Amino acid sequence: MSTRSSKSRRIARRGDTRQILIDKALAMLDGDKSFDGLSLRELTREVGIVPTGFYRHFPDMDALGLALVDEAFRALRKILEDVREDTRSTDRLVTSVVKSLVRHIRANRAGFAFIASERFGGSAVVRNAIRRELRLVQTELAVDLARLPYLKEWNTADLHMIASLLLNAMVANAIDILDVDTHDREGEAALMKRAEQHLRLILLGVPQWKTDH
């Protein structure tokens, strides 16, 4: 066995500890704990490694912290990839928004609800990521947005406007579908059709804007 085929298995094994690190502390918040509550030794603990074995991946608490909110927000922005082909109308960027929004709560559910808990949680390094991280977001959203055809002709600030409040719609949802249990298909069709009807609610005044110059 290669000196270089061992050392490519250590490395490969530190990667796969550090995301299990990550994707068990999301699941460790998904219910009452904050990540404030989160302690280091309860976290090695529960992946099987030593406390000072956490070192090797992350500096502090801190750092971990922010690498929860990268993965977290990697899903959030999965959602504005699925629409990007869909803003030739309201309609269909109505539709796929919801759509979307649905399916990857499905497949990211620690991930959303670890930004729908901890934008306002105790962690001050972790509530300023995720604030930076909604107005990056926020920012992806108004360009998205400037390529429908009755938005061409908006300014930067007006774009920005209404990116803010369909993204706070979306946000709000998000937490509602979090709260209905995975089974009742029932209760998730009829918050799609509520969120179908917040984002549209907010689209319709869109054409009757006139901004202030």
Second form
2 protein chains.
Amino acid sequence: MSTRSSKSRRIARRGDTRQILIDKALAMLDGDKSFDGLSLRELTREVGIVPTGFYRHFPDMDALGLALVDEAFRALRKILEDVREDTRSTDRLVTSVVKSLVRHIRANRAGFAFIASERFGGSAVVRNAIRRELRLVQTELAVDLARLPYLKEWNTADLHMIASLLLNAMVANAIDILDVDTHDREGEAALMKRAEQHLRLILLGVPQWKTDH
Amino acid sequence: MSTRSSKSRRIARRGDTRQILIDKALAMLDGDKSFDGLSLRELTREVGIVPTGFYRHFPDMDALGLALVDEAFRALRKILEDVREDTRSTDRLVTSVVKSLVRHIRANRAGFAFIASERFGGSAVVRNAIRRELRLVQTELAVDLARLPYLKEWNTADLHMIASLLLNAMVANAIDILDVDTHDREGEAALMKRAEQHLRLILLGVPQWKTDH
DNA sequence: TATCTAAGTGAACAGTCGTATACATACTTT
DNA sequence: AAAGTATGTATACGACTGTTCACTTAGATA
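For comparison with the form predicted alone, please write out the form predicted together with another copy of the chain.
Expanding to the full complex; the earlier chain stays at the top.
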């Protein structure tokens, strides 16, 4: 038991500055900086360690980038979980999705901003990691959609098609919501309404869809 | 007349290296680099002039960024013009839009990639310029939509809502098409089909829409 | 022809960058 | 108590950065 506790404490300590590096990096990227414009020295200066100390936690900046992707997607997946647990009607579900989205954006601004900006950003390794994760999310969404009663007879290709459309719409709206001033509740509400309308409009077309298109 | 021609020639010459700076910058940003990761010296090295020569054409990198935004949006607006001239049925119009999109993407890869990546990129001045342009495009699109017969009684807010949804969907699909390998015609065709399906699905919902949502 | 100007050059500046290397320290394990 | 390991420090290196200043030159204007 002393073995386990001491070892875990050591690991916990190691995780400390490692986590601070991650958090500070996300915070710095939330402002006017992109990942490949972020320098190692700049980051370590902010964290309060000497530049070479960085290498105790990551072999290079690419490795940090991958850690940031992991961190950022943890929050995004929680939205899907929230929605999955919601068994109400489609109409209420749309409202629920948007509210869940806004809640998680508020709680994890920096993570969402990171995904948004680095999805097409300059670092190839980060960009590819984000896309892989988004593809996974899209697949998860398609599986969830397959469970809905009025989508039961849709084929897989069409499910993926609608999943990508829904996901694209939500990501675009999320980014717009990110940009509105934190205290501008009115502007935020307007964007939430628009996001709901986008989802509703898409879902309105679903019953009319014929698969041979 | 000699005054006009000589003056215009001088301006044309000035525009030469200025345009080369713009083109090379776009080309370099098409690869694994973001705008705020692009250095002045790197760019001038590529162009073949000495670093200080840059200042003969732009006061700083921000000014270059704005020029890049101008350049990139010139192509995007042509898509709208193409569509505007197309007076065929909705069904054919969708196919036409997607084809026009792909054609312009092929002709102006770098410009589209620039818009996509710097829309949420690190440079605030570039980011804001892109958003302003996109907002203008969205308004133009809303105006065009207002002319369609079955959208005649829609109010302005709803028109903007659907315009933003359509624009978001197209931008997202454009970016995916950008990423597929240039010679992968099969993959490109699949993405074109999906883009068409997205548009069709959205338009299917339109007649069902009730404005009080 | 003489003058003016846009465009490009070259040297120099004070910084910042990533990283290698060697050393210090605190905590675990044996 | 001894040895080992994870973490952080100090120094140093060559390379690259944006920008300054003074200089050249080719072409347009007067």
